[in-house]
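A single chain, nothing else alongside it, follows as structure tokens in the form predicted on its own.
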Amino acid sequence: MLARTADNLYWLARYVERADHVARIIEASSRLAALPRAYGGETNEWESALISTGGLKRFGAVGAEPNESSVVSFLVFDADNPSSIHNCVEAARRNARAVRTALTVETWEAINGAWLELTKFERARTAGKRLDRDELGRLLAIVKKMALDVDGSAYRMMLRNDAFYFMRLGHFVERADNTARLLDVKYHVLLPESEAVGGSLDYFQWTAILRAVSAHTAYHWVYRQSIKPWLVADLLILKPDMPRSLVSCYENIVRWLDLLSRLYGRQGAAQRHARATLSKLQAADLRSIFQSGLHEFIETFIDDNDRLGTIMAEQYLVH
């Protein structure tokens, strides 16, 4: 396959996961921001949207106060913000017609309707109409099939080749990176700290990030009682039978390049770094991660998974 097309499919990938995530962040600050005071006083919900997305630095360069309207503005419309909704989508499209032979017609379409939908609040927006909460949540609505029917076509449609191999890699090192810094954010920006670590706002914090990455009923599936931080960080980093974990995604970043290795006829340091990366994460456990800092962890993850990005690039993406 020639480096140019695996790009566009691994990069097709990443945005339309990224999306899904700006998508759920904005749904989850929405419902915090929805909270009564009385849980807890003054929150920095759409601040912590802005870390959690990448953007608050960017944002800030804006001048704007980071409210509900502002925020949301900035991560579903800003042309000028590389991970806003518009831009994740339209970049998605863009990747996706440069390669619409490797893609089924079900892709295609999901992400291409995606993109018509959206056009159309952009242009109902610049005619003054408002976006109120309804259209908003029709409009998160719309972002998130796209991502489960682009996934879903994947899966069900596509054969087993590169190009269906590269597509999951970008899918779970973009996934790995978005659960890494939506946990990030939790524990050390969300939470006022006039606030007990437990306390009332503290939980519906936790159910809103929990929800935000489809995880609630999963959570009381596997812990069985109320909602506890370090069980929440359990639940996202160690375990494997959790789609959006760190394992989890590693597990599958593994398993797609020794894919692409055997269908090559040979590794490289894509494999080796992944199935390094891999086994840091099954070798930790939640009191070493707790004693050593989990931000510091996290950090540590992400710059990892940056990095495996850079190596694939170097390895199969750029020539």
Contents of the next structure:
Amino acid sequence: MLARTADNLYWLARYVERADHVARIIEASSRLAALPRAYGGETNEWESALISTGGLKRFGAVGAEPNESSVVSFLVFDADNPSSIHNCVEAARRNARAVRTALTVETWEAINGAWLELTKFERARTAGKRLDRDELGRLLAIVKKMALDVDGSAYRMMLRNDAFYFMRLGHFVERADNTARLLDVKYHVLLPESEAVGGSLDYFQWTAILRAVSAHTAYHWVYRQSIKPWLVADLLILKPDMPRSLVSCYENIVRWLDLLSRLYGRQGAAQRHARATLSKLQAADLRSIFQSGLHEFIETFIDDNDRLGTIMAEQYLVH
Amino acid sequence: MGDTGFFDEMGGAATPREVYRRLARFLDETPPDLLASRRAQAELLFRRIGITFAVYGDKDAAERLIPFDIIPRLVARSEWTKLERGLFQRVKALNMFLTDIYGEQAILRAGIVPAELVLRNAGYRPEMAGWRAPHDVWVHIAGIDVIRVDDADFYVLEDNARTPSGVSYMLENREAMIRLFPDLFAEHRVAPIDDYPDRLLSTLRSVAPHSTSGEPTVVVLTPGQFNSAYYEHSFLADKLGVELVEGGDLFVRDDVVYMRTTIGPQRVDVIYRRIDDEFLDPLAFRPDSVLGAPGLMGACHAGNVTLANAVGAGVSDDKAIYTYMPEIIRFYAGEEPILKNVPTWRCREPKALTYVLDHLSELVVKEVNGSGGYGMLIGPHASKNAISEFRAKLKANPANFIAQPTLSLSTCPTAVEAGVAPRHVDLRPFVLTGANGMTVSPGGLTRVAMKAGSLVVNSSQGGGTKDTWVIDDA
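Next, give the form predicted together with the partner chain, keeping in mind that what was shown is the form predicted on its own.
Once more the chain from above appears, this time first in line as the rest of the complex follows.
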């Protein structure tokens, strides 16, 4: 297929995934921020939301105090924030339009429908109407539904060819990045000793992380015990049955890359790099991760994941 | 309906023409609110099955939907057969004319068409002189706009030999009709058109360069998603099962065209281009164009790629050349034209110009290079001011204009707010020419002026479309 088409599909999936992530981060942060001060500890939830969506630096340029209203508007609408929901959905739509022959009607409708809804919110906002919490909830629900519909319609209806594989790769590379960044922002509350230091005050931080990746219920099914910070890390890094865990993302990435190489009849640097990253994850255990440093482990992972994106681009997307 | 002074293709409701008998009864028996609900359903269907893709940026999205009329236009098989013969004759002559003027120029030497009209024409490409199109086909896809003024003849209003559009509407309209009126459709036993993409693909493959080894690779070349016809480009690529490429996806090395794919460069043999000549190759034409691919013309001249339609074909659909089409057909085919031309005054000729200037309020005056209904004067509908402004333009550059009588385009029953009413229509059949012969899908795109009394059917001017049914004579 055309390299440009593959690139569009890959980024379309990444932007959809990112929009979903930003929506979930806003939800989880709102919940935390609404707690009485005594439960919130020293952290500013809205600043964490900025860090885990990669927008802290750009937000700094705005010069506003990071609070609910300023951060929500930055994360949802800001045209200068490349990861704002507005920009993600618009970019997803632009990519979808450019490759509409490669998509099903349903996939297109999921993206275009969400985009049309968003423009309504934006018009109301331009007209000076404040976005209250009800409205915000509705907006975030639309974004999350878009992600489900894009995923679901592709899964149910697309031909299993390279178009499908590149979309899947986009979803999982972005998802791995999102989970890793979320962990990185919160790593200090996940350290084993933090239970002693912070006591149960951090409990709500841990549940917030789980909620952000919709794993709150899953946690209990997997571990059948109250929430322990190291188990939250275990779930999000090492558990293959958790669909947003780093290891699950990489099992998928390796799988789709292998199918791609089978279709094209050759393996390349992307396949080798993905397998190496997966092996590292599979070989790791929680104790050694904490011993050598959770932060360092995640930083290395984020770099590896970024590098996969670059290698894939060289191998398939630019010629 | 027959009292408007125009030829109505259905005829009066009491005495419908034979071909319309069944439809007239249907319209008579169908309650108005059912038609209204079908109209609403059609609109939904169109948003769903794709026209939504034509939606541009934002706010004007709704205006961009081209209105679809749910009442089909009927053509009897016997009428169609005659029209089809006429179309083949005309398009064949167009191709022979192009081969000739870029080759031996016999028609110019014979004085049939003035040489300067061809050689100094904006659509004439001197770069192509001496070039031989593969299989002598220049116009692979032609859209010939025809009209009726009575039940005897079809007249050609315009030849479109560059990148005629609208075929996606022809196909989508049919799909919509089958869903909206399954009974009516089945009863009429309509000649099918859904094989158009197959016909197009085999036409395109048939003209692959001789140097092609194995199955030729065909692509559709689009200016990109911001072009107004992008929906059609993607629709066609999808139906043909070929890649939809933009200029940036192509590159030329050693006079061979490649597209950039996920497994590296892949050779391209045939390009169905929906980009105008000037933008195809910045090395040969407009240097500022980013829509095409540098070196494309070199590859074309080297015989390593076929462009459909060929570069330079536009000279044949120029409105000044149009006026010579009857002579052109006689010259190459040695027979009388089956389809008539609309009588036309060439303003470049002093006698004609005098007549036109004296009768501006009765005539339609068009620019020879214009399209889409822009830059024209419709005398009977124009204000005094508009006429005097146009008079000045015409005097300044008479050779740029032709004039025609206000045509009494036929009308067809059309669903409007108030029920069913006659509206003016034209017809654009799509004629394909390849190494394997000529073919045309029965029917074509009927364009309809949705406003009462309006004669302008162009979609850019508020025109709509209808499905066209070719049905067997009773």
